[in-house]
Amino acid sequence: MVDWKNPPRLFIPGPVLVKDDVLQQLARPTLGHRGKEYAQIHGETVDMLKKLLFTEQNVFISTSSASGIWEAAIRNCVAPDETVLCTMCGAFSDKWSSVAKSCGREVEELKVEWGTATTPELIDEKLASGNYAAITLVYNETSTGLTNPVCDISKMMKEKYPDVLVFVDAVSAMIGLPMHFDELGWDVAFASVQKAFAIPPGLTVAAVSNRALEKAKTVPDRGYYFDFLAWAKSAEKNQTLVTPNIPHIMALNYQCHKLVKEGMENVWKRHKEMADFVRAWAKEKFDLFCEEKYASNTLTAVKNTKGINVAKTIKAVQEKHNTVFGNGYGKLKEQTFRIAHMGDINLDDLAELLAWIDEETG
């Protein structure tokens, strides 16, 4: 049984670790979400996002996990008659791949092994080859710990194929890692607030362009919850579309009025030391799973070369320390385990986990 007074720290890749202070916001007392009261903060939050992510477009705040953004990205934005390329280099960049299949879109993948990036050149020569309308990318890949060269893709793409829509993953990337959405010319981009952002799960963000806006009017059949342009009328009034989650949306509020006064050049650097500290522990001891220069800045995943017992040990440091990271994901258990840098975890914390680690494995 969990002991609701002293929960678990969690340095799985999420939900992170929650701090008090953000856990109390989800208390306050609730609005009624067609007040202008509501309105107030939700504008407030959505401008705040707005800065956050470098965007003078759209920000939406949908009461879904972000994999309903997987569905509302194809649906809005490819038309049945439509070729996706799929780019997929881990567990969810390949379930991406099954949801646009299961939208009934044209699909076509790019794959590679698990742990290796996917390359400009690879999409280059991909897209070259047939008529893409949009492209799937994950810009880190949480089952890998892997942060593909979104920047250099997209410098890629606007030169060679501007008229290709670009659907970024930004799952376990946004806020810990830099995101410039206008400038990277992306369309749609999204990641739910139980990572970076470091809320309980409940809420996704999604940046969303007004082009996209402009490809879904020529798309039919979008379906109802997930539609982009009736989210879009919804926000002219700084509303949603649907009844919001508004205990998250309060401390969603919070979260950003810190990272604002923080400064995202700050966060993004808070998070790459960590990562630095993590990465130089799991070469001494382990290794990493991917390529360094590849590795993310969120999340490492640590390549077991020692063979040790990943689930004994994780379960040994969590009834000692009350504390828990996490294993590897689907075919890498085992082989890999992975813990959590991003959110509102800091440098002591991931010393003592660390520490805790080390006193288990020798």
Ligand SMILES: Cc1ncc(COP(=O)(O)O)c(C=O)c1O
Contents of the next structure:
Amino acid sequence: MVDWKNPPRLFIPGPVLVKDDVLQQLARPTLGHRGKEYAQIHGETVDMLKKLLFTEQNVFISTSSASGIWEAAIRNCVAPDETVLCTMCGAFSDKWSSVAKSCGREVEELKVEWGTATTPELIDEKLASGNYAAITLVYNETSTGLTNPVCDISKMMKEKYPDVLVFVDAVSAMIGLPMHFDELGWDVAFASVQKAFAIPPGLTVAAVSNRALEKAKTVPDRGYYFDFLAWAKSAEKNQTLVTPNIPHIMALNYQCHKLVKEGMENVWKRHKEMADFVRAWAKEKFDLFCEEKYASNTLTAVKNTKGINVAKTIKAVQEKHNTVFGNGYGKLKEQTFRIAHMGDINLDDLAELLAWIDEETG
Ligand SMILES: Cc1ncc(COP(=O)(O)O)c(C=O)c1O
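Now that you have shown the form predicted alone, what about the form predicted in complex with this ligand?
Full complex below, order starting with the chain above.
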């Protein structure tokens, strides 16, 4: 039974710990989603998101989890007779490829070992060999704790493949890692709010380029719920196509105010400090799962070099301290464990957690 007065502290890589002041935003009285009060809050939130993502193009708020936008990017911006290149380096990037196939699109896969990065050279080689409408990239692979070199990839794409659309899953990256959407030349980038926005799950933020909307005009059968063109029409009125998750938008508005005030350079620096702290501990006590150069600033995947029983350790920390961290994902279970350091988690929280893991593992 959950003790609601003392709920577990979450250090899993999503949903992450949510502070009480943020939770309280979800309890505000509801508003009519076609009224001017809602439109004001929606418009203000989108304006702040544009600042946080460094874009003057479109930012949409979707009442769905992020997986919906995997599908939306494909269904809106890749025509049925076109091919998309899906880069794959872990569980989530792998999944995007299967989602693209399930949308009936031709998919070419570029796979690397889990824990290694997808490089501009690999993508260049693949794109040079075919005719692609778009590529999918995962900025931060949550299953392996790896950050792909998306800036270098984007630079290469702009220089050599300016007509290929770039779709980026930024689920565990957005807010925690730098993202200058317009400058990078991306077309779709998205994140659900249970990661570095530090809000309970229930909403996704998606930046969409003007050229992605132009492309969508040429793509038939885009469906209804995730139709970017219908979203853009509603956005003109500071509304959403369908009834949005209004309590979550209140919380998103609240978090955006804090982030704008803090300034993104400081937000990214804060995430890097937490990552440096956890990485130093991981290297001393265990090892990092991926090459340090690509290790993520929002979560660390620790290589279980001591052969500890990860599930047992997680259970012990939970029972003694009401705190949960993550086992390895999928095939990496027990070989790795994962610690989130994003959103409203701070260095003191992490110091406590690491000491408790030390107590269990010696
Ligand atoms: C990188 C990445 N992409 C996609 C997803 C799926 O997001 P959601 O559960 O919000 O649909 C996750 C979830 O953890 C993720 O980490």
